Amino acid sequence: MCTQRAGATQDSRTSLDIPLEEIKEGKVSILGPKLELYSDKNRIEPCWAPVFYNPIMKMDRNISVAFLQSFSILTNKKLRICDALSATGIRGLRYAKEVENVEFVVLNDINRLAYDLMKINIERNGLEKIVTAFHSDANILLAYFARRGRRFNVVDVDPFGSPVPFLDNAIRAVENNGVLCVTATDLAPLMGVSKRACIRKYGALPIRSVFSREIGLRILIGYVVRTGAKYGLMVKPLLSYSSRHYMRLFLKVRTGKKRADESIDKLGYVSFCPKCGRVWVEKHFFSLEKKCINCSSKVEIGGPVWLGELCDKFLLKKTVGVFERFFGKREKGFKILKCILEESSMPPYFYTTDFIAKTYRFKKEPILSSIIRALEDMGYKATRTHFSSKGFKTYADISTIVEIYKSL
């Protein structure tokens, strides 16, 4: 295997030649890019940096944490534990300081700066012992390890952009009942912004609507259970969701090809009517309707994306209780966790307040809370979803809605 592991090295401050700080996050401290240099018209722009680091990212890797602390604790496992682009190795440094009952952690990146600079931070840390660094193309990388006996029980790959270069070879490289975890940051194709692009990535239709994101995050989903299926491998969801710039996946990866086929049947299709709204799922292509029943108009479709729950709620739930054990309620991380919980077994879509009042030329835009509550009186499940702040899910028709708005 052409890669190079990490040896002793002295943590200094100009061992690199670039400009670097200390930054503390979780319970490691790092030296990283100094970000203030890499910025245009007060915004720092991480990628413009010689290594690697985004500041926002923390409240991800916090979940990450109490995911991975979750997963440990209720599998009774030792964590082996691949960050495969790690860049100032960050992520997996404070999975082998915050997570419990990890066995070793290998942190990776082609970017020679990177991997000198993971050295002075796993040095910095004293996680020799379990933490080792490779310089190395993360898909030669993930190949050497895809073998049994040599692979992980959890993968984590956080690209810059689309995730699909290295997804063939991260999910092999996982584990029976092991856990792949995905980022995506190409929203554009996923959202329906750049749709050639995101048939030609993800070979999907995308959605140019207001549940745009929901359905970028089911196409991701459909895309990885599709390279599992390939290989008769089952994926399936234990927490997904999407936040600001990214999307983020964390995938049980079980061997069979029966389970495989399973995965695959919960792919199906989602229809949008941009004229009046109405939203239904399709099973199969061929049954699809180009036109709304409603209104006639030309439809827009979105697949094959996936139908199934974003979530595993048993494991949400001790991932949520994790999390406020060990970042507090007031961490932004937690509402997110709680609320996945909460729209868990609500329809793969979703309307926001805005949209249905603007569709249907109401005047006035009626608070969230009270549709919710309109919705429940009338006998209908309805909750909030992490994907929009005006958004609500419900299994009532667009017709039902509508009089709803017209009573508020």
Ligand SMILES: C[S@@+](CC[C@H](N)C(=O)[O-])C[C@H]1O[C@@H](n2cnc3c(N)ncnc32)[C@H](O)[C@@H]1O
Given for the second form:
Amino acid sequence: MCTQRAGATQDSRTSLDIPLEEIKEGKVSILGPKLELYSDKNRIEPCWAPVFYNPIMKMDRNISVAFLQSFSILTNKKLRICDALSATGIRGLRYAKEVENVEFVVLNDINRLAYDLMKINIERNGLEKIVTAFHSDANILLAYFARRGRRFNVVDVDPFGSPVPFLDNAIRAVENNGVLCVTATDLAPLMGVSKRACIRKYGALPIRSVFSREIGLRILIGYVVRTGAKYGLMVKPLLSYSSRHYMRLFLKVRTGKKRADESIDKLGYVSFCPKCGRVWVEKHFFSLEKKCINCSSKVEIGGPVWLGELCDKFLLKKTVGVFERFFGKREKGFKILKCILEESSMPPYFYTTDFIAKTYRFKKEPILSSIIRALEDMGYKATRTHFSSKGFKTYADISTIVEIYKSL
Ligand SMILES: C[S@@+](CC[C@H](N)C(=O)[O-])C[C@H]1O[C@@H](n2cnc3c(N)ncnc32)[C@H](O)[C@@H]1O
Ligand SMILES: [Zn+2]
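Please give the corresponding structure for the form predicted together with the named molecule, as opposed to the form predicted on its own shown earlier.
Zooming out: every chain and molecule, the one shown earlier first.
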């Protein structure tokens, strides 16, 4: 393969001539860009740095460490991990240091400075025996490893913006029953701000609504499911969530055309009436309702989206336990994981306290817990959602929710 490689035996001296500082995260200590030099109005802009490092993503890296630890325990697998777009290497280095049972980690970045920095950081953490750095286009690297006997059981794709350009090769580089981890930060298309970009990149219609973040996440999952299906691979979310400026998926990849068909069967559409707030799920494109049966208004349609669960409850329970043991209950991420667990098996959309109040012109917006309690009292299951602090999920229909508002 035509890439540069740095391993234990190679010289890690570098001509890196950029201001660096020590960064401690989890159990690793790395050299990273001096972030204070890349800020605007006191806001750090990690993309401006010659090598990318975003401290805000620490929470996601903590969750990823806890997830991979749980995955390795439950599957009894020694992990062979590819962090295909590594920047400083922080993510892959943390996997190597903090997750037990890691056989090796491959780091890679197309940016020469990042590659040089990764080599320094591997050595700095004494991880030369199990971590190797590559300087390659991620697609070339992943395509090289997409062969029987070479595949990884964990591939992590954490790009700038959309993961779409890397997904075909990434999915093919995951061995049977392995995990594909995907980050997306192009929320504007996924959440319907740039509708045409969503159609172009993801082949799906987003919805502009209070629950557009969830639809965006489900569009992203749906896209990976369709990508896997082309290669006869089943894709199933083990954990997926969205926070701040990004979406993150951990997906199981399994060989089998029949299984791939089964995951395709879990795709469908979510319809929404902006006038009366009714939301419902549709399975087939050709029979979609175009007008709301409640108020005859034109409906908005989102999809194809993944309609199945966003997590594997058993694995997520384990991940919550590991997260608590590794980082403590107070660390950011713990609450999100607990909430995802609570909201699994609920519908693929949610309402918000303010949206209903505004749509039906209620003077007062009830507090979230009182709505959830009232729904439960009426026999409907209702939960919070990690997607929104004002959001609630329920199978109760809009007229029932409005009646509850009247009674509160
Ligand atoms: C968001 S950063 C990765 C952050 C890192 N995973 C972390 O947790 O800190 C994306 C990285 O992808 C690299 N990159 C962009 N295009 C690439 C490509 N085609 N192949 C390999 N690396 C690429 C960039 O140089 C950048 O360092
Ligand atoms: Zn309506």
